[in-house]
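The chain below stands alone, shown as structure tokens; this is the form predicted alone.
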Amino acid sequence: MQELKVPDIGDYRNIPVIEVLVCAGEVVAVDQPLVTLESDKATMDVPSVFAGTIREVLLKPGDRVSHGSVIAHLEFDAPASNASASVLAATHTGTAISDAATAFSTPARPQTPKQRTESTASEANAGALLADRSEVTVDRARAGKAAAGPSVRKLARELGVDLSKVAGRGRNARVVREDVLAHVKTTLSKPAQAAAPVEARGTQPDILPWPQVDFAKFGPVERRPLSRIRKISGANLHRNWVMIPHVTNFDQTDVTELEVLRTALNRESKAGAAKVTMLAFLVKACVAALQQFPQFNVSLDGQELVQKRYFHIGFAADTPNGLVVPVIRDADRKGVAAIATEMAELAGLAREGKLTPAQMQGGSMSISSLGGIGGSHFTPIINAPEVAILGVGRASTQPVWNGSAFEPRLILPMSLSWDHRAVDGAEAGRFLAWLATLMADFRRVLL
């Protein structure tokens, strides 16, 4: 039995172990990495100086070691007569350990172009040699995880590769750089549908599976399928909530005078004409706010912002099968009455299920109103690819101090959800404050 120890690593003490590359019962060869250590400057694989079978591993990730710390107990497989050969192999390895320790204690220096070319050529030659070997199946139960060095793990993280799915063809089924690159090439060459799950793992959070419950054992149940609208909107809402960094600002505005105007307009309207709603005023006010703050009238397209020069406002319409969002186009060119009429027509088509896809696309921003149902503030989900959505609750009469006494005022709660990738908090605060000012004194919309 022989102790495998940490070699001289310079003046470093209490170096953390970030990876254990062997386990009990494993046969190791001379120079095979046993553990990976990490300092504040570099990482280092500690190789074995003997060949044999690991009988006990004394370290685990997170342990701290210094020069002379015992890594594992190893039993020689070779006869005693060959022990001297193992010792000679260990002596031969001493230089490699010393060189590794030097690299461990010295920060890596930038390579010259010539050095980078030579390094690339060496990696290519190594990859060619590995490709000639028969593929080795990785025993995941043995190691508990893929055997790979820190640089390979970093490359896998950057490329979104799950190392447990990569077959290693290095020594002892160790995953090397060429294995990761080959795995990516193979995945990209597959049809898009087959590659989708891999892409999803790179963009979705690592969450627990949905609970499987037999609801019938708790009492009577009835199953019915989701409506087509809920299936489509549910998938879109989930994507938007997960992919967009939502932030919601809350405010309220005094719409007492605006409600007086709205009531008067409806009283004077002709029989059969569409009623002017508070939502129609909100659409017009949102147009004015977008003109004042054009950074909200954008969409993200990769690493670019698409600035829109049109003003199309979507509104959430309630239907028996779920919410849909028709879009009022060129709202900046229409008056409040015309907007109210078009809104009534689109809502009717939505309830009948006759909206076309073109009537639900191209919005600058959307409005979700619960005024007819109830409630105050809420957090609406952004309707991608827009970057903002306004949520409106039910207006209520509240006592407001006018400087000398309390007087009843009609207060409208508002919630603005915005995409933090395209908008910052100061801009959102100014946008919502300006919108509240417009609703409190609608004459400003004409300016």
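Residue numbers count along the first chain shown, from 1. Take the two forms, find the largest set of C-alpha atoms that superpose within 1.5 Å, and that set is the rigid core. None of the values given here were measured: they were computed from a predicted structure. Compared with the form predicted together with oxidized coenzyme A (CAO):
- Relative to the superposed rigid core, the position of the CA of Gly429 differs between the two forms by less than 2 Å.
- Here Met439 does not count as shifted, since its C-alpha moves by less than 2 Å between the two forms after the core is aligned.
- Core-superposed comparison between the two forms: the Cα of Pro61 travels 2 Å or more.
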Contents of the next structure:
Amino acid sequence: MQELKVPDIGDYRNIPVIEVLVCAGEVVAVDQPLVTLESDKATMDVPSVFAGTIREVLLKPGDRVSHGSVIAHLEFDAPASNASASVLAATHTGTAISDAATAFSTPARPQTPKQRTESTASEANAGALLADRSEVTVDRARAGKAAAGPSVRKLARELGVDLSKVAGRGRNARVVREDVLAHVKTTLSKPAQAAAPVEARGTQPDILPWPQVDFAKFGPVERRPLSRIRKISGANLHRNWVMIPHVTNFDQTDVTELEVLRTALNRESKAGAAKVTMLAFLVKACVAALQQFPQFNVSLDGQELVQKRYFHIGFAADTPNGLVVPVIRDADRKGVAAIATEMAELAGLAREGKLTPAQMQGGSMSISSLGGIGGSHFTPIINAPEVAILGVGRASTQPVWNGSAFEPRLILPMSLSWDHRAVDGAEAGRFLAWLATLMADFRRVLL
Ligand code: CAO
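Could you drop in the structure for the form predicted together with oxidized coenzyme A (CAO)? We only have the form predicted alone so far.
The complete assembly is shown below, putting the previous chain first.
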């Protein structure tokens, strides 16, 4: 007999079970969903890691679970496949740039590739149009009580549909996929609200609808659905861009000496050891700057500032499916080499789509480095609820006047975007100048 337990789901505790998908006597396969959990953000199926026969189900809808809660007893058939261990992690990879495990979400039920392409494309269009008709604000509490499966909830969320307003035509008035799509269709067929008079504007942005273009008129095109990560990161980036009053400061720093040290360290390092990267030094320098300017190690929570006493640094990683932001935890207690090793591991997991929500949460601030790719300054979008993000460009050799002559120096461009609700311009200027000082003379990080 084997206990089937809730795996590590990040910092979530006491999450309600909204659906039990198996019953006693049922034969389950590896990866078959057992229960559906729902956080305040999204829903997630917990798959079985063993094949066998369910002997007893210990949960019912409404129960609350945390990591380790027993879901069911299973009469054991065969050991878990290696692949299954990563299933949960893989379902989470869409967390992307959002801090709070936004991607605590459900993989869609299997569809044929054709169905998937068609439905995703039409749903994306419907979502864009529905946004234009503004389905007002979704009442999350009421929508949460509507009877609907996780894939339907996910679809509703993506289309901005308030489930509590959708009449369910499934068994026991359950809302099914077709109900959501019919609701969208009905909403779209209603005439768009007349533009608000000028004097009424000011509380809502008066934005033109997204242009509807038949691109095929201009030449051959193909349509591809957005990846899950891109959909989720796009929504989070959009929210952060719209809601946070961003300001970006630009500066540069002389990393000539640091680069000499970095290359020497890499020359001396043992075969197989992770390369010490410029980014690892930047993580350490950001920790030192946050210690010097704790007003950047905060999050806004209503009318309060949450001062963090930990130093976790996120870094943007480019993956085949889009952008994700793994977090180096307790970077203040780690050396540069250990940070470089951990970054290489996390970047590897990110590219394989195996990061867990816990590995993408809790950042103090983030770094987005395009140094390996090119370019100088840019304006990174803050990874809410953090209040600052450092953008790093490619270091280049430039002539610098030393008082008597020009000499070649390696200059690293840095851009700091910060939330003007949490910090002021003078503080941001000092923070970035201090970061530049640290990178130019890394011994100061030890002080
Ligand atoms: N200036 C000059 N060269 C740099 C540099 C910099 N600032 N940063 C890195 N490099 C060099 C490295 O030294 C390395 O050169 P060698 O191979 O000769 O040693 C090369 O560029 C490649 O570096 P890397 O990208 O493998 O390593 P990294 O530590 O700089 O970055 C990671 C790791 C995961 C951040 C990176 O792979 C990545 O995904 N970058 C993209 C981040 C991104 O998408 N940001 C935008 C987010 S907003 O859309």
